[in-house]
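So this first bit is one chain, no partners, the form predicted alone, shown in structure tokens.
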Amino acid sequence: MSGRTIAALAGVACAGGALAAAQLAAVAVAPGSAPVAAVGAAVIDATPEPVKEFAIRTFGEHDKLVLLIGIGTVLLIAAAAVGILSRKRIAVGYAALAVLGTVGAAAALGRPAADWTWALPSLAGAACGALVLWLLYRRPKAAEASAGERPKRSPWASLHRRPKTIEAPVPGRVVDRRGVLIALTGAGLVGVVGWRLGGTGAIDSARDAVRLPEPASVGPEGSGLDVEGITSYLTPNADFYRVDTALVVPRVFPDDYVLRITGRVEHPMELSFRDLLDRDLIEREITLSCVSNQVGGDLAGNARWLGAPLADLLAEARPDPDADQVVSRSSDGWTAGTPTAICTDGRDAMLAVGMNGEPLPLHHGFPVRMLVPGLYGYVSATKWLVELELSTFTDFDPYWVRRDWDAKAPVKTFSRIDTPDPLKRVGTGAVPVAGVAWAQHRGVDRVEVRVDEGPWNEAELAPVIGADVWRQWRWEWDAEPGRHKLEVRATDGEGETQPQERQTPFPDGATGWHSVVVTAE
């Protein structure tokens, strides 16, 4: 390889050694104060709100990935050019270092949860890889350094063989290549290292020791259509949309549990996790969905729901009068809002500890979420829930709201063709048109399709057991040949009718009626 090509892979070794140690150091802290993930987080905040649409738009939840593969890439990039640069001028290297350390200092010491110890990866990772620039860049010997004069030669030597060129040296420090090798194996065995020890067996054996109670009052059960391709009834946990700014998800520990009500209440409150498990819980089937969730979208799911009634919590601590808004904090601060009249209203909103009859995916806010039916989950489905503070509209923003999402957001009207796919061939005759429909809080009390801007027909609905679940659909669909365009819009328990305008979900969430062309032959 070539004197370039070594010295990048020694920026490489140097950046690498460098995240590594901090991943591990981080291990000791918190698994949010390791550089990479505090610098994506910060990412995350201050992303544009039309670039994080199209980040959820186009990658789903696969998102959070890219952005970490993004990050790699650039960080790649800048450390071989960095090591190449310090073979010339060492100091490149120091700097680069102390910026990469200064920057992932101020990352993790700016997210809402972090404490001054959350500075230490970042900055026990770059005297790391200083130590490591520090090893494989070497001053060259007097001999290395003359070693672009052509040695003295017999008169005979040319008869015999062609004399071979040696190529000049560059200026400055000579890089050890068998220390690049070794570098860069020991950072890949400590990072390794520092991703085993910060991965989550811990919280996943916690999680699997908690034994849920059987709930004071289970809710009715549905059902629904056997058609094919239809999406489910109830979303199963591993399929279950997920939609958050959480780079890293935090570890929340049962046994280090406390929620606290705080903020306009006559009656602060501090629950422990076993607290939350005496009180008489609810199981209900509620259908969540995401603001994000553009027209068509697969951003909603339906699950059946363990938890604390979230009134009788609120009716004990007393709020204030003037308390109209319940702001809910994550362990990672983020943070909702949502009104406390619709907290209290006589709906199924809940503390849940459970999803489909198990302790809460750690993906999904275990130990402890919070869910509103009828409203987004941004402004009412808190994960990793850690404190409720009565407050105000006039005087809290949440996360969101402050990125000028609506404050108050209601779920709006949707229904979706999960079947015929789009652009598929059918054949004529009798093909099943299906998918699902949900307006929670309100209900579904009709699904409507129509062929090619024709008159609508209304689709078998499957039978509805609240108004806080989707409700599953079917028409038939007596299929001439040719191309054709399908269309659904639904109609909710308070007899408005989705609108048909295409809507972006910023600020409040999309609307419009879903359509899928298809071919009959």
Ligand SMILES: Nc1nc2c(c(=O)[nH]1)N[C@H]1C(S)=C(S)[C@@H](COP(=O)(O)O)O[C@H]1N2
Second form
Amino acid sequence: MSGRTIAALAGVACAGGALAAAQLAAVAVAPGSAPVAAVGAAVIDATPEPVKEFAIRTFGEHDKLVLLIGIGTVLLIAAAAVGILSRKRIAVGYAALAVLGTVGAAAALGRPAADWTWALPSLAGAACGALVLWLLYRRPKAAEASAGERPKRSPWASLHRRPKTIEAPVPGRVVDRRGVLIALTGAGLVGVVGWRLGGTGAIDSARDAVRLPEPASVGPEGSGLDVEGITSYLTPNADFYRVDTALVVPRVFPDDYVLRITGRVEHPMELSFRDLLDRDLIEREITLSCVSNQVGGDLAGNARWLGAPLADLLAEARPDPDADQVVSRSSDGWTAGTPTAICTDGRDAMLAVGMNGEPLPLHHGFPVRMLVPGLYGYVSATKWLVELELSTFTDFDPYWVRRDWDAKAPVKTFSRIDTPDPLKRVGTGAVPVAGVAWAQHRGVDRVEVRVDEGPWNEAELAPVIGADVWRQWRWEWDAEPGRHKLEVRATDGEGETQPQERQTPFPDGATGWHSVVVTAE
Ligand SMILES: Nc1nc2c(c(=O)[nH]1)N[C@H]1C(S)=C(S)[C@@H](COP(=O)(O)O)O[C@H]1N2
Ligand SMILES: [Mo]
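Compare with the form predicted alone: the form predicted in complex with this ligand:
Every component of the complex follows; first up is the chain already shown.
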């Protein structure tokens, strides 16, 4: 290995040592305070809207993984370059670590849930990185300044006795080859320990220990159509789409849980998790969908939710008459704003604790999330919910509204072809065409399919249990040989037909008919 490569690896070892130490320190402070997590979260918050849309469109639910890989790659390249430069000027290495520590600490302090201790992991990490740098890079003695010479003493010498060979000399410092190996291994080990200790073990056990009470009121059970390839009527928890800004999943322990009802209310309240479970809970099937869903997209799911009715809680808190917005706040500071009038108009708005018979999964808001049928998730479905603040639409802009998304976003009527697959070859004759359609809180009354822009054909619909759930549909197509375009459109319970005109998800939800092209032969 050339001296350059060793120096590059030494740079990576310093950065790795810094990040691993910080990861370990973050176990004691908070998972979100680790520098990569904090910087990643800050990047998510600062990303301009078009880039964010691009990321969701391109990477879907893997957007966070892609971000982490991106940050990791940038760090790796920068660390290698700094490692090489540090041979000539060691100050470059110390300066780079100082920048890493400062940026990490600043990003962590900027998180909504942060207190001053959140700066510590980044600072401790930078200090450890500096120590590794000091240990690895040393000034060669004049006598060693030719290749193959052995150093007399290095800082490592106190840790392991045998002298080691040094790299071809460059003016400046030389890097201890074996020290690099030790430092890389050490950083890896500390990183793994930090990662494991910071894992979800404790919160998983807390979730396993939750016993959900029986609901006081049980809603009807819907059912689906039996067609191969159609979206299942109820979405299993493991398959339910996930959208949020949380790079590190918030860990909210039921034992410490407090929900605060604050702001423009006559009677501010605090409820424990137990207080919520002890209320008369309702269980309802509700379809949740995301405003970022594209035509034909799958950012929607249907589950049986168990929760405390929101309207009753608000009634107890007695909102001021002018408090037209309920701001719901998550433990990581994310906010949504929902019209008070909609929360209290009789629909099944709830603070959910259960999803398909289980406590909420971690990724879906454990232990408590909000749900309001008929509204997109970003204006209603706050996960890891810790506060309801009665406010007004003039006084407060929640997270996505500050980023120019619409403040009041009812779900748009939507229909999707699940089968046949686009561009797939099908047989001729009877081919089932099927999918789902939704228009939460207005309901789906009709779904129509057409072939090659011919006349519309009415599809068969699954039995309806209410306006808040999606409906599966099915139509039997008599396919003739050749390439064909299939299109679908739905009509909601108010008689409005889904518009053909294509609109992007920004700022209040996509529109347009979904189509697939298939070849029959
Ligand atoms: N705390 C928090 N809650 C949140 C979000 C978020 O970013 N943070 N995203 C919202 C959005 S945009 C949607 S579409 C739904 C998605 O809920 P799910 O991940 O359970 O499907 O959660 C909502 N609740
Ligand atoms: Mo969303």
